[in-house]
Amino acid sequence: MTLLKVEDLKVHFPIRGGFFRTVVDHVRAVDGVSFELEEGETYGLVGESGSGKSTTGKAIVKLNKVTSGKILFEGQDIANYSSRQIKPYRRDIQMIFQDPYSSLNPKKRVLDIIAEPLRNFERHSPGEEKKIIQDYLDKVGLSPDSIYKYPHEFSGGQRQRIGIARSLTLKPKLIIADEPVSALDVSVQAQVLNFLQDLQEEFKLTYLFVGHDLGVIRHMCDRMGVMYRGRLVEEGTSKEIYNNPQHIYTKRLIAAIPDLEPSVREEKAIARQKVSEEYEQSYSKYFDEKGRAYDLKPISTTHRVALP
């Protein structure tokens, strides 16, 4: 069943020039971007910075506005709901955000941070609230008796987790990762990834994972879509994009992963020189005269690219 679907999104963000401050032109972070995810699924955003992943994943719970475009959740349009009729849906999508360090309250405690969304929606007196933390708590590796504490106290990996906790006490259908492993350490990363994977198997969670990481989102995804510019390149399931790219902007995003093996390295620099000459020569086979890329094609069932 198709939990979400986004048609023809776009986001624009007003320029402002000149005495009176009028609008001159607009920044068209994401422009015309359409995919689904399927219930229990993980589908990935995957570009560089300023592609307009993020950005797209705002504007699903709301803190982006919509220009126009449809988002579809469970078949209702929420894509222009006013924060009053988006109320209920905001406990079936939660986010969970990038940085651990700036997205949760340096001046509260943990407990409160986990319950804000739940005492938004739910009653519960505070012997049962402090239950429902710490079981969350619990649940994401950490001791009960956190609750206790600020964020100061905690590790980068620590906070993330606290962070995935506050996104999980409603219950949501949906939650959007936006980079969650960016800003730790590697060595946290790979914990924080598979504990993601588990709590999707116990939750029954559906994911939509931004990142620019490609290595993560093949990891962690079964479709992903590449993003350029505001727009998708190519979509497809993650083994197909990664062993087979066919755009060349999927190309230099592949070509761009830094291989720790000796004996490929030098191999691989010849490949990425390689493909570096063919967006060079071939870039207009790829984008349009204003460098926008093409809607996008099917070439199979499951893989859609941006061509003329």
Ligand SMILES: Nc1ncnc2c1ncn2[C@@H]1O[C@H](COP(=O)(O)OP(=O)(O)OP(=O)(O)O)[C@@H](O)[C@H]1O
Given for the second form:
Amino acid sequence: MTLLKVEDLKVHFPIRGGFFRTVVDHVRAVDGVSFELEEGETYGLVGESGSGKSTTGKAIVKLNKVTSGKILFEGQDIANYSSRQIKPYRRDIQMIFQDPYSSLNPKKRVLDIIAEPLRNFERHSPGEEKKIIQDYLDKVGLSPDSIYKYPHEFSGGQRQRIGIARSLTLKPKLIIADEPVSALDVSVQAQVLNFLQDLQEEFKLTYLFVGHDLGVIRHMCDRMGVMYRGRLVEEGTSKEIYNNPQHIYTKRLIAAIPDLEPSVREEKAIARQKVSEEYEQSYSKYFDEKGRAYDLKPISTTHRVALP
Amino acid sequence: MGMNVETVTTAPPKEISPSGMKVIWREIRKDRMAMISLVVLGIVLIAVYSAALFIDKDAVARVDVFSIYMDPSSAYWLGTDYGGRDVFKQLIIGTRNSFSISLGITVLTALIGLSAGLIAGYFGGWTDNIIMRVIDFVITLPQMMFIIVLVTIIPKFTVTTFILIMTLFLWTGKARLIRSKVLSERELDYVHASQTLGTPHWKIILYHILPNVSSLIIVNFTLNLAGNIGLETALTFLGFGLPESTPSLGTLIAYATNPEVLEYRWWIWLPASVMILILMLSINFIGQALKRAGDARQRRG
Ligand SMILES: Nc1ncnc2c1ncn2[C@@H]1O[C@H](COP(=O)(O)OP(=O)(O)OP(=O)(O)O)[C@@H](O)[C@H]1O
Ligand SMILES: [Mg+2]
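Please could you give me the other form, the form predicted in complex with this ligand, since above is the form predicted on its own?
Next comes the full complex, and the chain you just saw is listed first.
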């Protein structure tokens, strides 16, 4: 069943300038993106910095105003809902933020941080509430005694777990994870990622997983979309994208993944060189005269590529 | 006793972290000048406010032609002025008035500035635009001229009217200061998180953003408190503040415009001047300590 369907989503930010601070142009952060999430799957959005991945995720949780397009959650178009209309959907769609340092209020105790969504939607006595919070803390692998501590008393990885616990308390259906591990140490990354996968099974979660690290995305996601300058240039299962990239940008992204094995390093460097040359030469073939990617065209039942 | 423990552990969680207050207290204790200032200020204020309760305000303001310009004596500790009024009692009432005015202005400007700044900064867009245009308008008004005109046309000029007039002009600076801090604060992910968690805007503003700008507010509040004492005194000294019927530190110092008083009757104006110095310095020292408490890199404690 389709849980989330994004149709031709556009998010444009006005650029103001001149004497009267009038709108002189727009940043087309997201410029016509469409994709679907099946219930229980993990969908990845990859792309370089500034390609509009976060903006797409934030538009779905209504942190960014949608310029045009549809966001269908369980068939309901929530793109233009007012903050009152969206309130019931807040329970179902949650977000894990990129930066575990700024996403927790430094003046709040862990108890108050994790209980915030609960207090907005449910009524519990302080005792019950404490018990629920401690359960979730236990689930994310933190000591139940930490409820009276402040965020600065935790490491980055632990903070991210607090953020994850907070997003779980309302038992959401969809979690948008905006580079949940990019601020973490490599040794902690795998731990948090595996843990997110365990939670997915336990809570039947659907993830929209945003990241710029193709390795992480491949590890996590069933399907993924590659974003470039606010547009999807290729979409398919992780295997398709990884083994059979069609768009020149995807190819370059994959060629850029560093390889740790010394034996293939040489080989890789040559391949990278080749892709780089191809990119220069055939750039105009893949983008229209304004440098905008074409609309996606299916090349198999699951694989779509932006070709003219 | 058992009941007591029970209520403590299940008390509703405090919204503002106690650690902030602890940091401030530790910083003041570490700073000897701030600690002395706190004690001095406390003693002066308690003494002045309680003594003022026992002084008949009308009697102090009443002219007594039989005791003009008396030297200090056991009856008049600091002598009398040209109207035969007791200077010491004027000093007590005056200090109370001056401090109350400063406190009143500071509290009111803080409330207005805080509300305007929080709302403008948090909501942005056209809300911000309207509030900022109002602020720009107030700032472009010729303040001094307005104050002088208002002082002249308002027949019964009192402490309250003075506070209100000054507040009218002084809230803008605070509003701008708070707004700029809130503008950067609302871009932080903890605010975004609260929004996606379904927390209403007013709760985000009051319980999430406000505690995070509180150190800025406290520092600004103390420094303004000192500044406003000086402002009141200066305006009154120039003749655009309180009338003599409402004694203040400014009216007492204004007696020094008479060269005869300035030279031969220092006991009329000097104590008031020293009082201003004590108040402003001690509040400033406390303010400096608070400022350091608000900035982790400068802390001593
Ligand atoms: N509030 C905003 N106002 C104006 N421009 C914005 C705003 N938010 C994002 N942008 C612009 O939109 C573009 C996409 O930003 P976005 O944060 O979605 O990138 P991203 O793909 O998440 O990058 P990263 O990997 O660095 O997080 C950028 O060019 C950015 O400057
Ligand atoms: Mg991002």
